[in-house]
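As a starting point, one isolated chain is supplied in structure tokens, in the form predicted on its own.
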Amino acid sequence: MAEFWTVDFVPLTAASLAALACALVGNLLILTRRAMAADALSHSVVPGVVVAVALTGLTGSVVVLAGGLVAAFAASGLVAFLTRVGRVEPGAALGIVFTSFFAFGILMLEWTGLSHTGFDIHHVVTGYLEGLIWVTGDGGENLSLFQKLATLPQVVTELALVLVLVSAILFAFRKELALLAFDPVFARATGLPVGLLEAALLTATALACTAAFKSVGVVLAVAMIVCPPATARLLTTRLSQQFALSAVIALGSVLVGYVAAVAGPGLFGSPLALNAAGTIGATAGLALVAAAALRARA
């Protein structure tokens, strides 16, 4: 139990957190067929954080959220621009900035020096769960709880302050992101502030990329984003029950995915373990393709 507690508590913690945030604004992005968005936008925060890192030196959340939000709407302004000005598809303007976007990064990483911290391209696209050890001090027998829970990784606190932000901005505007979702055409009828609506999706968003890229990994971000919502949405056509379904899903795709890549090896008689964002990713996806069969059955 000790074991648990100092190695695995915290990678299922922040797997979980992140997982949270990233399908709970997932749900909208699926809705409103935004979903390569986040693809998008999950890879064109890395230079954004890259920049504000190699700027401050400082590695804090606060400095990490704000390189990537300014990236997100940088991207994002960037493909409105070849879009409407520059005619180009949207799918080609999309593919075009995000591919830029992250090439750029990497060469910042290099080129400041961050590639050879827990900033290097490895932990940045697979996350660095299995680094996330909780060391209490003193075996943790003499602490109270307050004091171990004072002890925890940064990264947690940090990652429940984004769920929480996330949370805050998809509740305040549920109302009329929902409208937004099902009826676009009716929201602006009605003179909702759609430009608004958009930002505070694309907030959300920016916040849960940046926030998971930096512990789980972009493959993680983007496959809770998309792989939960989706699944639940085959699964439910209420708006409500899709949100929670979806987190169940998120969660339910950590503990099998984490504990899959733990164990797994070990059944074939390897004392190796698989990366642990990539089993949670790829165990959503099988989630995903469960359901479509299932409802290809129905």
The other form holds:
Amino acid sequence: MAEFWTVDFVPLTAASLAALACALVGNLLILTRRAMAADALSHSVVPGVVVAVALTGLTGSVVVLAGGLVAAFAASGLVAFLTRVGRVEPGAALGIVFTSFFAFGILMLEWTGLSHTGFDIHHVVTGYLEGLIWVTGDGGENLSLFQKLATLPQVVTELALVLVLVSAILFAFRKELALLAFDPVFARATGLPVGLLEAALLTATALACTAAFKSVGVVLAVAMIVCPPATARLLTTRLSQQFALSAVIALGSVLVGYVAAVAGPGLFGSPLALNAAGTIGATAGLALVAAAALRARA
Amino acid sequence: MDRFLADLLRVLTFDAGFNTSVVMLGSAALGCAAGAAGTFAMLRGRTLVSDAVAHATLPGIAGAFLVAALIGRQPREAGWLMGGAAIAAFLSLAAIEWLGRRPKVGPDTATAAVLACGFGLGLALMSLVQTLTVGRQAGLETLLFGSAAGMLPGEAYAMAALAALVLLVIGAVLKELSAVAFDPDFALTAGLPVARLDALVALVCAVVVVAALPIAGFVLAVALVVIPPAAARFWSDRAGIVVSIAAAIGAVSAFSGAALSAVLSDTPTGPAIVLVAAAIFTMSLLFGRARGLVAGRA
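Could the form predicted together with the partner chain be given as well, to go with the form predicted on its own?
Whole complex next, starting from this chain.
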């Protein structure tokens, strides 16, 4: 317990913020059958971030998020082009675009040498919550609280900012997005600006995925976009309840998964911890399976 | 540049050592089988299931590694890992089917959930594997993005044998599969076992993806079953021809990708294969005889 603030506080906070941002936007994505599109998008932001960082030489939040957003819009525009103009099967179009984007991102990372300067592509895929250490979390008694907070890893502020942005987008368009999710034909007929709404949803998704990029990992982001909302949807039919429930399930998965990662091996007498992003994702999956088994006819 | 070309020529003419040649031929055989199998998955709109299967093999591989370590066997034996991957692939197919049947979940959400949570579980188990000090490490790093260089001749032979098996199976039921893929209504009225043929395609794709993991990696293995069929579709409307062209594009992509990765430093095999396939796809999109944007008959 002594090391809680140094070792555990930041990973837990980062995972919770990312889980909330992903799960909230995930509610709309699963209703519009875009779970795999979200997975594809989460991989497609990689080259955008790599190119943005390589071009500017900066790793600040704005550069990273802007790079991710540009890549997300490019990828989704390309998918739309391939399906509409090229008549490619939708699933195949997603597969082509995200594997090409991701492959390009990996090679850029290797060839620009960025992979040797703290941009570990393996961590982008696997997540690296363990790497988030708050140096002055414990101790540092001569510092004021404000000075201590200033040494929090950048990712925490980044994720908090993104959670606020995502919530703001979803809240501002809540009625229109709900209509679009449940009845796209009617939404179009009533003259809703469907293109603008799609762009808003895409922006929210891309922000959530990009923010999860370095430490939380692509896999955890996808697990949180899909599982808590899908679990909530099995348990309730009202959209507002589904949103609230998915947030609770996301936070619960983070807590249970993190404790399992840190304390689990201890039960077998091992001092080591598991990959927390992995255990959190697996926990969210177990919750979905449990809900599906309970609601056998849903 | 001259040295690069000389090296490339040496690799392409099988003059770069026995090991490299075997691996490249094995990759070509596998690319061939993947292209053929992927065609039917694409035409049935089920390509992305292979993505989920590829990711969900990780817990199987990690599990096999742990079991092997527990009973004191050499974990790096290819049979062990492949066996674990195959069991996990089969379970993930069953899980997608079980979850996806529910109207409130649907196939799209089920696929993404199995992908993310299966991979998450795999990452957690893998971090456990990496704390063990028995035998050689499974090498998560190379498994993520693929490495033809690290492959043993035995693995390459196994890969080629699987590819031959897949091609034999597809050849045996080519007519039935084509009917289901190109004209499902006719197939139903003709009394073909559509559900069982779909299951066969899913199974064959899973086998191909599992066999492709060592060269293409988890994240990009799906590209082998997605990109070649989509590219081939631009060249013809006839089933037999599309399958043959897809097989040829798959073989060429895998072969040249493995060659490029052998010659260029800092170039994992998976991304190299994907980018070669993407280049062929772009050419086909433009100049395909049947559906190409420039040269097509549209």
